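Take a look at this one chain, the form predicted on its own, written out in C-alpha cells.
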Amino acid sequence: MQHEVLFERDPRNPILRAADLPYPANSVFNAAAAAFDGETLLLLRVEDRRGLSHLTAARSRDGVTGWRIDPQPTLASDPDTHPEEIWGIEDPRITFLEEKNVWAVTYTAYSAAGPLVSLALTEDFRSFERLGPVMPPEDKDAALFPVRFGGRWAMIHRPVSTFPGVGAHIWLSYSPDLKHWGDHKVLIEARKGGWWDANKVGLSPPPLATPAGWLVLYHGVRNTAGGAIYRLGLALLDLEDPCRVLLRSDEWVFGPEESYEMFGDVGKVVFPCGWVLDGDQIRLYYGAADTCLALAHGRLSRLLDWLKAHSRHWSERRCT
C-alpha cells in the first residue's frame, strides 16, 4: 500500500540551477518566498565560487518560469558593518508585518562564533535595513509570525545546546520591539530513539495562518549509517496562543527520493525556506542536496486533514 502523496514535485524541476544565474556561482537553493507586487518573489541563497554565501531575488508571474534574476547579489554580507556576517548569509524566510506594512526578512548570519538569527525590514526587496543580530550563535531556522500576540512579536528559532544528549528543538521567544528577545520556550522538541524526527528538527517555511491554526512545516534530521537524511513534516499551533501545539505529524509528508534531492553537494535533503499560499493552492520552494531549487504543490485543505488523521501518537500540550 503506497502512502498519501501530499506534496506534487512539479515536472520542470529543478526550476533553478547555479547556471541559471546571470553570474558564476556554485549552487542556489534554500529560497524564501512571497507573493509580492502580483508576482512570486524569491530570495535565493546563492553559495559562490569561495564558499561563502549571499542572498538574491528572482521574480516570476507564475511562479514556475521565466525568473528574472536580478544581475547581482540583492542581499550581499557586509562584514565591514557587520561582522557578524563574515563568512556569509543564508537561508532566508520572509514575513509580511501587517502591522508596520513591510517584509522582514529573518536570515542566518554566519559569524567567527558560529551561525546566529539575524534580521532585516524591506518594502521593495531592493534596499533593506538591517536590525542586525537578533539571536546569539548557534541558533538558526528563524521565522517571524506576522501579527502581535498580547502586544508582543513572535519569532520560531533553532538554537543548538553544547550539552551533550539534548538535541536541537525548535523554540519560540517573543519580543515587544523586534530588537529584544526573550520568554524562551522550547515549541517543538526533538523526538528520540528511531523517529525520523529524533534528535534534531527545524523550522522550514515561516508558520501559514488558517483557520484552524498556523500551520507549521518543518524538518526532522535522521543520521543513519549512509549520512544524514533531512525530511519533512507538520504542525498546529493554536491560532491566538502559538505556545499551544494542537498537532503534530506522525510520519513524515515529504522527503527524498528523486536524484537532483539524493545527489548534490550535501546529499539526501530536501530544504524549503518558503511557500506560498494562493487559494487552495501551495507552491513549496525547497532546496535540494544543497545543490538546485525545486517546487512541490500542494493543498492546504488536503494537508490540515491529513495532519488531524496523522497526530495520533500527538496530545495538545503547551510549549515548556
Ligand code: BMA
The other form holds:
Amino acid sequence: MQHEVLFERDPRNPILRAADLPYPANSVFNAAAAAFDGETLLLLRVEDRRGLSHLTAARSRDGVTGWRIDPQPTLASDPDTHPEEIWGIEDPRITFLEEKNVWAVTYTAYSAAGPLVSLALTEDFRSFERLGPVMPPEDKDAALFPVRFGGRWAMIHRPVSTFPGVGAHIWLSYSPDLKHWGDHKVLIEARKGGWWDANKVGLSPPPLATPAGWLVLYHGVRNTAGGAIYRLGLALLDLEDPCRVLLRSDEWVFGPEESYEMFGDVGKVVFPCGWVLDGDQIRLYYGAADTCLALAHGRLSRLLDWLKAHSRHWSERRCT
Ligand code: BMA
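Moving on from the form predicted on its own, please list the structure of the form predicted together with ligand BMA.
Below is the entire complex, every chain and molecule, led by the chain shown above.
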C-alpha cells in the first residue's frame, strides 16, 4: 500500500542546476525563498569551484520557470570585515519582519572555529546590512519569526553539543533587539534509537503562520551503515507562545527517492530552506543531494489535517 503523498515533486525537477547559473559554479542548492515584489525570490546557495559558498538571488514570475539570476554573487562572504565568513556563507532562511518592514536573512557563516549563525537585513535583496554573528559555533539552521512575542524577537536554531550522546536538538532563543540573544531553550529534541529523526534534527524553512499555530518543517538525520539520510517531518507550535510544541509527526513526510536526490555531492539529502504560501498551496524549494535545486507542491490544509492525525507518539509540551 502506498503512503499518503503530502509533497508532490514538480515534474520539471530539478528546477535549477549549476549549468543554469550565469557564471561557473560547482552546485546550486539549499535556497531560501520569499514572495517579493509580486514574484518568487530565491537566495540560492551556490558553491563555487573552490568549494566555498555564497548567495545569489534568482527571480521568477511563476516560481517554477524563467528564473532571472543575478550575474554575480548577491551576498558574498566578506572575510575582511567579517572574519567569521572566511570559508563562505551557506543555507539562508528569509523572514519578513512586519513591524520593521524589512527582510531578515539568517545564514550559516563558515568560520575558522566552525559554522555559526549570522544575520543580515535587507529591503531589496540588493544591499544588505550585516548584524554579524548572533550564535557562536557550532550552530546552524536558524530562522526568525516574523513577529515579536511579549516584546521580544524569537529565533529557532540548532546548536551542536560535544557532550557524548546528547544529540543535536532544535532550540528557541529570544532577543530585545535582534542582536543580543538569550533565554535559550530546547524546543524540539532529536529522538533516540531507531527513529528517522534520532540524534540530529534541525529547522528547515522558517516557521509558517497558520490559524492552527506555527507550522514547522524540520529535518531529521538518520545515520546508517550506508551514510546519513536527510528526511523531513512536521511540528506545530502555539501561535501566541512558540515555546509550546502542540504536535509533532511520528513519521517523516518527505525523503530522498528520486535519482537527483539519491546521487550527487552528498547523496540521500533533501534540504529545504524556503517555502512560499500562495492561498492554500505551498511551494517547497529544496536542495537535492547538495547538488541541485528542486521543488515540491503541498497543500497547507492537508498538512495540518495529516499532522493532527499522525502525532500519536506526541503529547503537548513546553520547551525547557
Ligand atoms: C547539513 C548542512 C547542509 C547540507 C547537509 C547535507 O549539515 O550543512 O548544508 O545540505 O548537511 O550535506
